[in-house]
Structures are given as structure tokens and as C-alpha cells.
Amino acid sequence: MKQETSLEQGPDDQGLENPNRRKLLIGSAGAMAAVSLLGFTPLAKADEPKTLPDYAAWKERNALIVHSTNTMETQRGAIGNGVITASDRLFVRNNLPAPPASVTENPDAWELHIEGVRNPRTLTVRELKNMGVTTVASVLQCSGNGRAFFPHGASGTQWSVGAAGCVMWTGVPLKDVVEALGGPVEGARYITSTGGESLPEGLDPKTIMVERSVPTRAMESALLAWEMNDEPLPHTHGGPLRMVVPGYYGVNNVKYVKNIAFTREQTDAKIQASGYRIRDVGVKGAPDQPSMWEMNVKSWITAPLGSGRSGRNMIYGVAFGGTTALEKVEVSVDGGKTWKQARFLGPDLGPYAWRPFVLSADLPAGQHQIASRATDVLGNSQPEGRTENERGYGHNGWSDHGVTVTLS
């Protein structure tokens, strides 16, 4: 199978390339590990809390694996077959404790400062709502989704497949707001968004703040969202206002956004300068390494899981292409020896949404290794293995994401 590698440029990236160009390692045969963890799905820890923290108490507890107060993963079997992920099943990942829930009591009063434009201004959500509106379906996925499959024990939450979901975001296109403010200043190459979390005193803000820079090409699809799945954006997921960059990893979708700046350079905040960078195992993060920006093509099986009955089986899963639409999804029931093309389910909600898929297969009694492999319209296909990296980022290898099912 053809493997392709595409590296993002470093901090001098002008952001002028084809927006569909991959900025992550999609998969290199020379960099892939031969070890396959096919069917490995981490189980909930025995000491996992039975209740959810207050700020996420409205979630469906039985659908989640609680890794910590700030990290909750959707169970593989709870992802379902729908295009849109139910809000109460959507995973939770916060880099910092959320601000007080009171910030959503009067969401229209929340203020956003925009600079690096010809007419800098502070706008309330109420004012933003009068500047335009759109709704976009987009996959929200943590950079470390799939980290649990890395054998070197990458630090961070041990996500399997559930640090992802497909969400309907409603808000104003960032492009409309920027145009109303006279456009970006000359020389701006990045959009830098800052979250509104409260920072502990006595620490250098740059070491802990959530502040992310993405190339200005992202402005074509970015929006400032105040609704999620047709309801006011909940405090748990960044309400009252969130920067949403469709097709980009979740860390770039800054919650509680308070400031947006058009800048010539990327922010020097730690989360950007050395965090969320693709680097070899054992290497420290640095600004010249690829940043976790556009997502790569990916899919995984959601059913059947564990065991079942022989005979006709409906094999389900989800697939997406990041910033690029999908061409097809193939399914193997023999560990990748042979493949059959699956059928997409439900409506196509655009290039940033995921596509549920299904394949009908007659399976005899015994053990079956079931995997899926997605291909986008540019011909990028999931590799078999993973690209080893220090933090376990960007994993889209089909083998690790497969399942082993025993039928009787």
C-alpha cells in the first residue's frame, strides 16, 4: 500500500500553500512500528469514579470512561451510528480548570477582543450575533486520540478511540468579523486565540495559558461558536464562546475565547512553542517541529465489539478526512489480508464531518480481526501502522484501531 509523508513547515511557514496539504505525518513505511495491537481497547480503571465532576454532571455517565476530572472519553460502543455525536456523550478534555459556570449565565455579555486588524475592537457575543451566522458540522478530536496504542508509554491521557466526536457548531464566520474590522494588518501569518480561564497567581502565564496559533488560511472555515448541537454552548465545552477551526485538532479550538490576534509569528506560550509538537521519542518539544494543526484521514470500527453470533453481521464505524472529504472506506474481517468497500450511512454534512459507514458480512464462528481503512478524495489513505512520536499524537494507523471479535 502506498504510504505518504507530508511535514508541516516550522515557524516561518507563510501559510500560503494549498489548504488541503497535510501538515502531519500521515504515515511513512520507514517510520512505522511493526507491532500491531489489533483489538486493544483500554478498559476503565477499577478506581474510576462512579460520578462525574460538577461541571460535567449532565453527561451520560455510562457512556464515558473517566480518566481524570478534566478528561473523559466516549466509550467505543457508545459512539453509535449517527452523523452527530450527542452532547451528553461527547468527550471532555480541558488543559486548565474551567472558569466559573457563571460565565454562561449571561452569555451575550461575554466580551472578545480582536487585534491585529485595521480597526481593533472589543465585541460582545450579542454584537457578534448581528454580524453573521453559519452552522458547520465538524469533527472535534484530541491530538492524542489513539495514544493508548503506543508501546513506549507516551505520557498523557491514554485515549483509545473516544477522544473524538462530530458536532454541529453555530456561530459567526471569523472571516465576516475580520472583514467588518477592516481585515488583517499587513504581514499577519497566524491567527492567535487566547482562552479565558483563570490563571493561578505566582506563575508565568506563558507556561500554563491556553493560547494557540494557526495559519491564516484557517480563516476560510473558522467560526466563533455560541451554539453546539442547536443548544447554547455549554460551559463544559467552552461556553459562552469558542474558537472553532474545522478540520483542525481540538487544542486549536480554543474554549472561553477572550482574545484573537492576527500576528506575524506564532505565540511563544508553552502550549504552542513546545507543546503539541510531533517529535521523535525522547526528544523535547521545540518551535521548529510540526505542530498539531490539520487532522489526517482516519476511521475505526464501532460495532460489533467483543463477541457475537455467527452469520450475517453488520459492521459499523466512523471515518473522516480532516480538512478533506472522504472518497471511500474499506473493511477487512481478516486482519487486513482482504478488503471490501463499505457503504456510507446518513447524510453527507460536508468535508469536516465524519461519515458513519456499514458493511454487511457473513462471518463463521470463530475469531475475526476487523479493521477499517479510509481514503480521502486526494488519495490519502490510512497506513497500517503508526508513526512513533514522543507524545503519541496523530495516530491514524488502521491496524491498532481494529477490533478482535469472537463469534459463536
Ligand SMILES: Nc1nc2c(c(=O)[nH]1)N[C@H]1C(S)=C(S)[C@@H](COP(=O)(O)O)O[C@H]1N2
The other form holds:
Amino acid sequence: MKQETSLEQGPDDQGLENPNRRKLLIGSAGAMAAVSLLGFTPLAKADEPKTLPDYAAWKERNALIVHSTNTMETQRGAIGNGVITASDRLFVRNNLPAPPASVTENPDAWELHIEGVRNPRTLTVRELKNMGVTTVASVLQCSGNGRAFFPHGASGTQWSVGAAGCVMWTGVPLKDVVEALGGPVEGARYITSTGGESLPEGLDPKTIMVERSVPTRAMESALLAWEMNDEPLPHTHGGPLRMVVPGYYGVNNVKYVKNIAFTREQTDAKIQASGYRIRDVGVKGAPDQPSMWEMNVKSWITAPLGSGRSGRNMIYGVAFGGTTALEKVEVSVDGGKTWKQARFLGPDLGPYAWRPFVLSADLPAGQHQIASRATDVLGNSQPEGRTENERGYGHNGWSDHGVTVTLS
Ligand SMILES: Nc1nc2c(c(=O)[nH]1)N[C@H]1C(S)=C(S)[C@@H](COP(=O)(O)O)O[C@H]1N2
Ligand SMILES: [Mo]
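What would you give as the form predicted together with this ligand, now that the form predicted alone is on the page?
Now the complete complex, all chains and molecules, led by this one.
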């Protein structure tokens, strides 16, 4: 595994843009100062096994690839065949050190400020729990999931397929809360959510805060969640309260949410203005580039992996359509020359959930290139290749996501 600096594991998705900055950072006093201000623990040396950080110590270590103290992904083979990803296997990604775990000791007392509505108010989680409730299954996926496949060496965490999981969220529909407060003010176009981390002093807050704007169309499905997978929302995943925008990339699902504002413009926080923007390789992030909002259609194989036995093989994977329900998933065992439709496995938990799939194939001894290709109900299909882009966002090409298996 490549040794990365702590800074690259930290605010990089919002921050430094120079593709050669891996070199630049080494010995850079300014960068080192930023690292210590943000409080990231230095990584273990390349040959030392990385342990789980304290705030995620309850996770299943063997199911995860620990990239750093604030980035852990699910192993491809640890996703399982069920619709819901077990909480202790779900990936973790923090741009900033999490607030103290004590915030979840009395979750009902957590306060959320709501602005940009006719009657702005501060509401506790206890009050929110009496305003409405819904349960939604949705895929949580980092924008950089699949970044490791980009040949230009996109900077940031080298996620393979495991910066994603399908989660059951319970909370109040944002719509219900906003209606109770008189509706959004005239001219509101964005919903802007702010994370509850306390920011280190000495750095411009705008450059590090987690504050994301999504278009108001997201209000139809967004919720303020206090439960994940039928348990109180763990601190690691944003407890006591999280903004959940089903079908949108992970970054829009703001953890420990403390403020929601209906705004005319998007926030000028760096994570929104220049971070999480799709642009050509070598180009800096800017507000006029597409933001990482709705996820695209995607799938990948989860079994078999590596080596196995010839004969009947059950080929498994997961597939999802972002904000659009899936139509079908096809599987190829010959590197994409021919395709067969797979069968969806388990209950359909709605358009935002992923669908595990399976195809039974009789495979001779030898090497097989196995790939999957999902199509949504609007006819969008995964492309074969990548859309090259500076930060390695939104990769849904079926070729890179396939696996090579050797059967004997
Ligand atoms: N407050 C806050 N919310 C946040 C983040 C963060 O660092 N702070 N990271 C975002 C990113 S980039 C991702 S991919 C997801 C990860 O969610 P998880 O850690 O629950 O898996 O949370 C998002 N919400
Ligand atoms: Mo992310």
C-alpha cells in the first residue's frame, strides 16, 4: 500500500489542487503545521499493520482496509449478499476530526438550527422526533470511490470499491420540518447543511469546514436521521443527527449536522466551491464545474475473488442507480464480449437502495474476467471506461470494476 501523508487523508478533497503536491508536501513546513492543527494522527509506517482509530474501534477490523485514522473502506469480499451493510463493516470517511463522542451521550438534546425558512428555529432531536418519521434505505458512497483505478494518480484516498454501503436510515423527512416552520423563504434554491465539528483555530474556517449545499429538489427525499440500521446513529457515522440526501454522494450527507439553511446561493466553503467538482486532469476546482450531487448508475462484483474451483460458480455483486431505480444488471465472464442478465437477490428496498445480484455460471478451469453492468429504469447504463477527471470522482466504468479470477 502506498504511504500517504496525513494531509492527503484529511482535507484534500477540498484542498490543495496541485497534482504534484505529494512531492511538494514533503518537507513543507506550512503543510505540516496544517496537519497538526487539524489533529490527525500520523500514519503507521508502511510495514506496520494499521489499527482502527479509537472512534471506530467497534468496527470489524478484518472487513476493512484502514487507509488512515479518518479513512477506512470495506473489503470487496466483506460486503456480503444482503441488502443492508452491517454497521461494523461500513466505510468511514472524515474530513475533520470528529466531535467528541460525548455528543451522543444525550442524543435527544442535540440542537439543530434551521434558517432560511419563514419561522427560523432551533430544534432539539427530541422535538424533531415528534415532527414526523420515515425509514429509507439508501446507498452511502464517497465521491472518490473507485479513485484507485485512475491511471493519472488522482490525489486523495485510494479507494477501490469499498467506500460505499447500503444503509437503513430513520429520521424525520426534512419536508415535514420545513413545512412546520412555514416553508422556505422566497428565492431559496439550495439546502445548506453544516457539520458539527469544532474547527481548529489558526486556519480559515471556510477552507476546512464541512458545509454542503444541495439543490432544493433534494427536499423531496432528504431526511434528518437519528437511527442507522435500527440502532441509534453511531457517533462514527454522524450521531446524534445526520442530514441524509438519498441517492447523493456521501459528502452531501452531513454528519453531526448543526445547521440547515435555505439559501439563494451555494455556500462559499471550500468543500463546496472548489472541492468535489468534476474537471479535467490538471484543472483546479471552481464553482462553475459540476458538483458531486446525484450519484450515477454503478455496480461491481463481490464474489468470486482471486482463485477458486472450476464448475458451477455463483457470481455475486451489488448494483444501484443513485436516485433512479434499477432495471437490470448483466454479468460477463469473458471480459465484456458477452453478457447475461443476473437475478436480483433479496427484497427491493426502493430506488435509493442497492440491489445485490447473482448469476450462476458454469466456468472451466483457467482465468476469467468477470464484470457487471447495471442499467437504470431510464436506460442509463454503466460505460465501459472512465471519465478521466482530476480528483478521480464518480467512476462507474464496468471494465475497471471487474475482477480476474483463476479457477483450477
Ligand atoms: N460533518 C461531516 N460530515 C461528513 C463528512 C465529514 O468529514 N464531516 N465527510 C463526508 C464524506 S466525504 C463522506 S464520503 C461521508 C462518509 O460517511 P461515513 O463516515 O458515515 O461512512 O460523510 C460525509 N459527511
Ligand atoms: Mo467522501
